[in-house]
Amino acid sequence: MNTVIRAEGLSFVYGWEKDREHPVSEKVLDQVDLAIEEGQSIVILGENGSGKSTLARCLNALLCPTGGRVLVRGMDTAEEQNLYAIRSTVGIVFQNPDNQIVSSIVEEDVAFGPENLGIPTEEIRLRVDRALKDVGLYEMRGRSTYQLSGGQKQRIAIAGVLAMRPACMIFDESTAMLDPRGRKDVLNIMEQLRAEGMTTILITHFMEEAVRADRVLIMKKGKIIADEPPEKIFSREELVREAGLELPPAIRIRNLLRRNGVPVPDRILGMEALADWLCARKKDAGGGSHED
C-alpha cells in the first residue's frame, strides 16, 4: 500500500512562533509517529485537550510542526511551495457547518475551492455536479445556503472538499453539532467514500462511530497511546478508561451479556450487528448448537 501521510516525531506548541526564546513548555503534540496508508479508514479518539484537532490541522498543513515533520505523499508541510498541493491532497471538514459556508448559493459554494485551484470552468462544472450528487444535494444546487439545515450545510461543506478531488479527507468532529439524522447522513457519505477507496480520517467523541474503522487511534496528552483495529482497542477496557473514554454502547451491552453467560463473539461491535446476532441466536434456540 502507498503511504498518503507520514508524521515523524511530530510535535506542536501553541505560542512557539511568537516567542521562540520562551516557548510554552507543554506540548500539544509530543513526538507523534504515524503512517496512514491509501484507502484506510482511521478514527482518532481522545478526551478534550488530547491533541486530536491539532493533529488534524498538522496533517493538512493548516499548522506547521514546531518539531519533527509531516509528509503528504512525500511533500513536507513545512515547505511553503507545497501548501497548495498538500491541501488539495488532504481535505478537511470542520465541526461547525456555518463557519464553512462562503457563498449564498449552494453550487457557488461548492465551486469555491476548485476556482481557487485555477481549475478550468468546464471542469469545475463537472466537479460541482458530481460532488453534489455524491452528497445527495444535486437538486438543491441553486438554493440559498441560508435555507439549509445544519446537516445539509455539513454535506455542502463535504461537497466543497470533494470537488477538489482529494486523496484523503479529514472529518474533524464533523458530526458533533448535528442531530441524529444529520449525523447519519454524514456517516453514510463517509462509508460511501471509503467503499470507493478514499482515505478517511474521522475525529470524534461519539464512540459508536469508531467501530467500523480499519484502525482506531487513541490520544492522550499529545501522544498516540494506542493504534489498533477497533476489536482489539475495545477489548482493552482499562486502556480506554485511562484515556478518559467510554466503551461504545454495543460493546458495553456485549460485555454485560457475556458476564451473564451469553457468548457474544468479539466481532460484534455495533448495535445493528448485536441485534442481528441476538435475533439469529433466538431463532436457533433449541435447534442445535449456535456457531459464533
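Since the model is a prediction, treat every value here as computed from it, not as a measurement. Residue numbers count along the first chain shown, from 1. Note that the rigid core is defined as the largest set of C-alphas that superpose within 1.5 Å between two forms. First, how it differs from the form predicted together with its partner chain.
Within the set V102, R141, D134, E246, E246 is the hinge position, where C-alpha fit passes from one rigid part to the other between the two forms.
Annotation: rigid-body hinge motion between the two forms, rotation of the minor part against the major part equal to 20 degrees.
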Contents of the next structure:
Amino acid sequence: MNTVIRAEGLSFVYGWEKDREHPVSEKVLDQVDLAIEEGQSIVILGENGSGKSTLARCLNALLCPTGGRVLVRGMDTAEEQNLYAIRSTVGIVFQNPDNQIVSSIVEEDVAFGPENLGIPTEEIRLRVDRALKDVGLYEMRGRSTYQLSGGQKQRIAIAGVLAMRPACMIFDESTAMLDPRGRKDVLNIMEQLRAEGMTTILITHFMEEAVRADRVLIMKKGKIIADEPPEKIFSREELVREAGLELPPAIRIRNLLRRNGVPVPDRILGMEALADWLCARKKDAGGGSHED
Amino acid sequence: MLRDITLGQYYPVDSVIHRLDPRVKIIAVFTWLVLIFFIRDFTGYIFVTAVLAVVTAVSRVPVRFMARGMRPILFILLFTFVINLITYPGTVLARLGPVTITDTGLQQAVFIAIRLILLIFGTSLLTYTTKPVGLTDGFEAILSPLSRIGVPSHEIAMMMSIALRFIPTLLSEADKTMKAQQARGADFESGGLIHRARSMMPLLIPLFVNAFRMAADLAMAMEARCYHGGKGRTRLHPMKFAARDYAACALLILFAVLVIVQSRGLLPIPQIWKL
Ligand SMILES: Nc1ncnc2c1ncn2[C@@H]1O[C@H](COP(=O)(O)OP(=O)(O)OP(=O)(O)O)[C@@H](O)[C@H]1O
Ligand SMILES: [Mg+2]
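For comparison with the form predicted on its own, kindly provide the form predicted together with its partner chain.
Okay, now the whole complex, with that chain kicking things off.
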C-alpha cells in the first residue's frame, strides 16, 4: 500500500517562530508518529485542546512542524515549493460552514481552489460540475451562497475541496455545527468518497461516527495514545474514559452486558446489531429449553 | 429592518445590459458621473434622463424596485434641496420670516436634486445589473495597469468581494445579537440619540469579536485552498469582449460627445433654464 501522509516525530508549539524561549503555548503536538495509507478511513478522537486541529493543520502545511517532519506523498511540508502540491493533495473541510465560503455564488466558490492552482478555464468548469454533482448541489450552482442551509454550505465547502482533486480529505469537526439532517448528508458524502477510494480523516466528538472507520486514533495532550480498529478501541473502556471521552450508548450497554457474563462479541457496535444479536441469542436459548 | 435595503443589490434577470462586460459598465458609470456635472441647463437633463430611461427599460430592472432603493437617501436628498433653496442670494421669490427663497436658490436646489437622483440611479443600475463577482473582476481588470506602480489591484478586488460576501452574514449576525439582547431586556428603540448610541455598544462588541474570528477562519480556509494572491490565478468565468461590448463603447462615446457639445450650447436647440 502507498503511504499518503507520514509524520515522523512531529512536534508543534504555537508562537515558536517568533520567540523560541517564550512560545505562546505548551507543546501542542508531542513527538507524533503516524502513517496513513492510501484509501484508509481514519477517525481522530480526543477531548478539547488535545491537539486534533493542530495535527490536521500540520498535515496539509497550514502549519509547519516545530520538530520532526511531515511528508505528504514524499513531499516535506516544510519546503516552500511543495506548498500548493501538498494543499491540493490533502484538503481540509473546517467546522464553521459560514466562515469557509469565499464567494457569494455557489459555483464561483467551488472554483476558488482550482483558480488558485492556475488550472485552465475549461478544466475548471469540468471539475466544478463534477464536484457539485458529487455533493448533490449541481442544480444550485448559480445560487447565492448566503441563502443555503448550514448543511448545504458544508457540502459546498466539500465540493470546493473536491475540485482540487485531493487524494485525502480531512474533516475537522465538519458536522459539529449542523442539524441532524445536515450531519447525515455530510456523513453520507464522506462514506461515498471513501467507497471511491478517497483517504478520509474525520475529527469528531461524536464517537458513534468512529464505528465505521478503519482506524481510530485517540489523542491526549498532543500525543496519540491509541491507534486501533474501532472494535478494539471500544473494548478498552478505561482508555477511552482516560482520554476524556464517552462511549456511544450501544457500546456501553454491550460492555455492561459483558461484565455481567453475557459474551457479546467485539463486532457488535450499534444499537440495531446489539438488539439483533440479543434476540437471536434469546431465540436460540428459548428453542433449546422447549426441546427439553 | 436591515434586510429591505435594495440599493446596491443585484437584480437577477437576463438582459443585454446584464450581459455586457463589467468593465464596459464600470467605465460607463464613471463617464456618467463626470458627464452629469457638465450639464448646466434643463434641456441637458431632459436628454440624459431620457437616455437613462431607455437603458433602464432595456435592463428590465423594474423602476419600482429602483425607486425603493432610493428610500434610504430620501432624507439626504430633501436636506440638500432645502439647504440650497434657502442659501442663495438673488431675486426673492418668497419670504418666510428670516428665510428667503430666491430664483437662483430654487434653480440650484432643483438642479442639485436632479443631479443626485441621476447619480444614484446611474450607479445603482450598475449594481442591479452586475453580479458582485463581475463587479470585483471588472474593478480588478480596470485597476490592473496601476499594479505596475504598486497599486494592489487584485487585493483590493478580493477585499471588495469578501466584503460583499460577508455583509449579509454580518447583518444576520447583528440581527441575532440584537434579538438575543432584546430578549434579555435591552432597549434599542427609545431614548435620545446618545442613549440609543450607548445601548448599541453591547451589540457592536460581540459583532466585532465575531467579525475578527470570521476573518481568521476565512484566511485559514483560503490558504488551505491554495490562495496565494493574484499571481498565476485563472478564472472560471474570464471576462471577454463581445460584439455588443464594442457597440456599447461606441454608443458611450457618442453619448459623451453629445452631452459635452450640448452643454457648451453648440447644438441648434434651445438651452432651457440655463444656469
Ligand atoms: N492559534 C493558537 N495560538 C496559541 N495556542 C493555540 C492556538 N490554537 C490552538 N492553541 C492551543 O493549542 C491546544 C490544542 O488546540 P487544538 O485546536 O489543536 O485542539 P483540538 O483538539 O482541535 O480541540 P477542539 O476539540 O476544541 O477543537 C489548545 O490548548 C489551544 O489552546
Ligand atoms: Mg479543533
